[in-house]
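Read the single chain below, which is given as structure tokens and is the form predicted on its own.
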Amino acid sequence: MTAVVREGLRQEVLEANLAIPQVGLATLTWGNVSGVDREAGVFVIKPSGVPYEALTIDDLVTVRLSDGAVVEGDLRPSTDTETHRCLYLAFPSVGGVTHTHSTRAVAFAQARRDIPVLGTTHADTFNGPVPVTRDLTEEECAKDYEYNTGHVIVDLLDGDDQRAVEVPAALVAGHGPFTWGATARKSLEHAIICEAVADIALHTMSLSPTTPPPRHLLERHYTRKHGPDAYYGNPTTPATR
């Protein structure tokens, strides 16, 4: 079967994909990017273990959003799809999924600690904390590893659609940043901002443990670029600091 995306989605994937090791998120080929086509009810992602130097666009695997199944491509699709395929059945303003394993967040996944709110910085892009998982049990890990990874950060955002808005990254517990975004590149995005004010975080925590300025700051500087009053930006270019 061949499925039939979206005009640019799988244009678009495969320069997210690329984009992870040129804005040195991943070591080897320790990262991948998905974008979902709705309306096919089918998302396009990066395939197992191919480099990053060697990925082309034909490379990329079409996998049917309701069950998982390849659709189109001669590749196994990445090891982390049904993690995608969770995060994109839970969440409907979902339109794109990127994993990495980029240090400083990976650092603070694996001491199970959620990324703090300590300044503007975070606040412009994340309403609160970037949180981390629950471990996953012994059996979550025995069946089903990869789509119960995504079940952890579902039950992490209680399956709140807004608040997967509010906060589009999570850290999986032992493992490493999830992000997401309306866009396979905004996912791209949230993924830099994360390691980002993750490393800001651990710089700050070390000259000083801190408590994050009022509140009201923090609102303000989210409000302003996300939301039906902000005002950040302009109609005809990117959102970005």
The other form holds:
There are 4 protein chains.
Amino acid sequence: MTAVVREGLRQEVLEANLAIPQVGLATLTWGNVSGVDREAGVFVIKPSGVPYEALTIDDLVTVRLSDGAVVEGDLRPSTDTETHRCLYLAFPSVGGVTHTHSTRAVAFAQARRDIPVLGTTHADTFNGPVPVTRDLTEEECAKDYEYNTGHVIVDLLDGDDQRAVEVPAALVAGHGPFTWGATARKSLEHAIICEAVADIALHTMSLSPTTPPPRHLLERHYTRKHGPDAYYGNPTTPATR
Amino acid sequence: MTAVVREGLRQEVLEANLAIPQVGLATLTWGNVSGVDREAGVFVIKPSGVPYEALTIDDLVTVRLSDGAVVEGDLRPSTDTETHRCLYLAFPSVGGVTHTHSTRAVAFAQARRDIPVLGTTHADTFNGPVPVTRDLTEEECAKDYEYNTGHVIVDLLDGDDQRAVEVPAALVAGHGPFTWGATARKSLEHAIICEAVADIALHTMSLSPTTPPPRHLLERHYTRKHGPDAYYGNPTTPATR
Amino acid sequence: MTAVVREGLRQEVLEANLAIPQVGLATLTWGNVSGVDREAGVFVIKPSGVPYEALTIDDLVTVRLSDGAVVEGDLRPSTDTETHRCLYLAFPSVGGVTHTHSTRAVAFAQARRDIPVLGTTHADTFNGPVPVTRDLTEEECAKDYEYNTGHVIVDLLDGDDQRAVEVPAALVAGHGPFTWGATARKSLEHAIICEAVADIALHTMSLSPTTPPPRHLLERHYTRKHGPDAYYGNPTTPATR
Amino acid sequence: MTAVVREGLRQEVLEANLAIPQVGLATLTWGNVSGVDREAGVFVIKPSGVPYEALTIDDLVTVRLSDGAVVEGDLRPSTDTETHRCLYLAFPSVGGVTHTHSTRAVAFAQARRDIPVLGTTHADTFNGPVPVTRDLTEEECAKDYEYNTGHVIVDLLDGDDQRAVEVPAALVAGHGPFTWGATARKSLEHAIICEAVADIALHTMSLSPTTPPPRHLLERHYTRKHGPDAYYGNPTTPATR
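And the form predicted in complex with a further copy of the same chain, for comparison with the form predicted on its own?
Then the entire complex follows, led off by the chain already shown.
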């Protein structure tokens, strides 16, 4: 039965979901991670409303990319499933998606402000501000609300996959952060970093009307970890400073 | 002896009380949760001043709804018992009550400001601001102080049970949050969420003179989790995103 | 050898010291608790600079009240020992003293502002603001510095034991909080509460130019836990909400 | 093989690195500690991008002081290795270096503000503000970036070893804190203290336009822990209050 997705994906999605409370990004059952198998045309996601401490690999739900139908699993998938699906369809490079209500990133989303680039901690991962979407319209809320939540992110990035690679995170206005990456685990890492840079930005902004650091410093940090000239990390270790 | 209340209630009240320090809402022995058995006409509550690490099921105190008399238990009940009783008497839908001194919610109570609705994290649970009561009068403090602490909450909601269902939390001015729900466990969840949204609101307000998100977004989030069209959660899981 | 102090005192002082990092009030080896045996004319205190994880009951140092001489123990006592001694000599009601560098209380000490009474969380324990001392003079720093650190607290309270009972905490300007109580354990509890109310006050003050709650509310909270009409707690439990 | 460095150094460097997440200064794999063996002309440092939970003593990398060549270890050393090397070459008193992205210190670095001396918690360790460097130039970013990151610190202190002893920490503008000390362990302690004083300073500054405490108080605290008249600590314990 579970052969429907490539080996290891369900385990990776389970572990990434279980990491959400461990890294302090969760309140109650909030938050969810998914991972995609593009060959099989499906993604695996957390079920809706299951407490993390009770979550097992058998609770995960497999959803078809093309139409959102549940193809495996006894539980209802996360209510945010359609948002994940929209992001997978729009951005071919995305292998995993994470959504949390982590508090500092949500504060920026609620204030409808981008998380600005204020230092190398940000530039190490995000090659630009973490942008905030426009508000959803009344029509977008009334019908296909969750899919449209993904749609305003796609809109924000002009559907440009390269932009999704360079800044793998966005804040949905009045809601909170969605992050993504090449794998479920990477999307979770970006959620952790998004919250960290939001937290640091809040404190930086309380200290001064901030001037961003020089662009050459930021570029140096981004390119030493990403692209052809990257020299961060070791072959057998995840590329995360 | 313990047959006076329905099976499982004492255990649920114990677990909800023990969860207060686990979820980081307690300082020392502060905080208390109760659960009601309306058929038996009693509620079960934490004893006064017992440290959480020493609390056992036998320490819980059973109190009569009609007059506040202790009907079971060797210890004195929480000093806040009469506040709980007042809320049970006023709002028939309430099955459990939680009181904490969680720091961000207390900050709003001390500033005598409602926790405003600034995003979907709030709207998922509270269908409106978490309101703050008026100050108690000198007379209300002098006599039946704890009962009157409940009374100002009842006043604030015009004694309307439906309002108590839609926003299951209030801040007593200069004091702190009281939350409630269909069960003791739900009242605790609302205390956790009340603190989380207070924390996020504080940071949002530091970022911008806040404009609330459009009403249609907030309504969508409330109704996807509450009422006839709710589609959040799974049959066997608690309905908490 | 250890018979010099009353039974249980060394154990109580050890446990109160070990609790400092457990309750999150310590950085590295910072902080110290002592307890006095007035009959024996000595007090027991943490040695200087010993990491909490290595601290054992044999490391504790016994110091004579009258002149500060070490009467038992192989290690040098805390550098703050003379401050503790000064407080014991000035205030007969004090049975234990705690000093920490807990961050929010230190922030008030550094800003040279009292922690104001903004709600019942404060009034439950402190019957008035937690006051900040004047700066020490150059002479007071040059000679008997640590004793003089206690002296500015005594000065602040006009040496009035009753004031020390009603507000068992003070902030030394530019330095940090000292708290005390009937026992070592109570002095530690007051340190925990001092930090909690400082934290809540910081957030309250960020929300509004604060008006204190009505005096009758604050008095009610203080008197329900202290004095002849107190009705908080249970005979066998510590009197701390 | 490991005989290349003095006994105990590798273990000390391992433990100091593993302590970074334990004391709450790390996000993901961020942060690194090194320790030097000046006789052998090498230093030992964390490898690049290895998660703390997977880090073993065999992963540590030994680097030659004179030219930065790896002389032992299978993994690539931390990308920040050249910054450590620059500091070792410039300041003969430095025995260990720590770099973290701890959030409050990074906020000051991003705001390009010194962490001011606002109280004795700061003065106990740092005999002056923790200074922030100038921005790196475009040329300094383009070539030998990491070495130049050390260079702007050396510049800031005019290459004066005594200044490096008195304030064993600096903030690289737009980046974050580097701290050092006589040993790897001491450099880590200074990182912990740097973050603590940054946190306290942020809260102090939110309370008042701060006036520093009198110089005689600050000097007293520094000299009671440092220099010929120090009287803090015990012979067998680390000298850290």
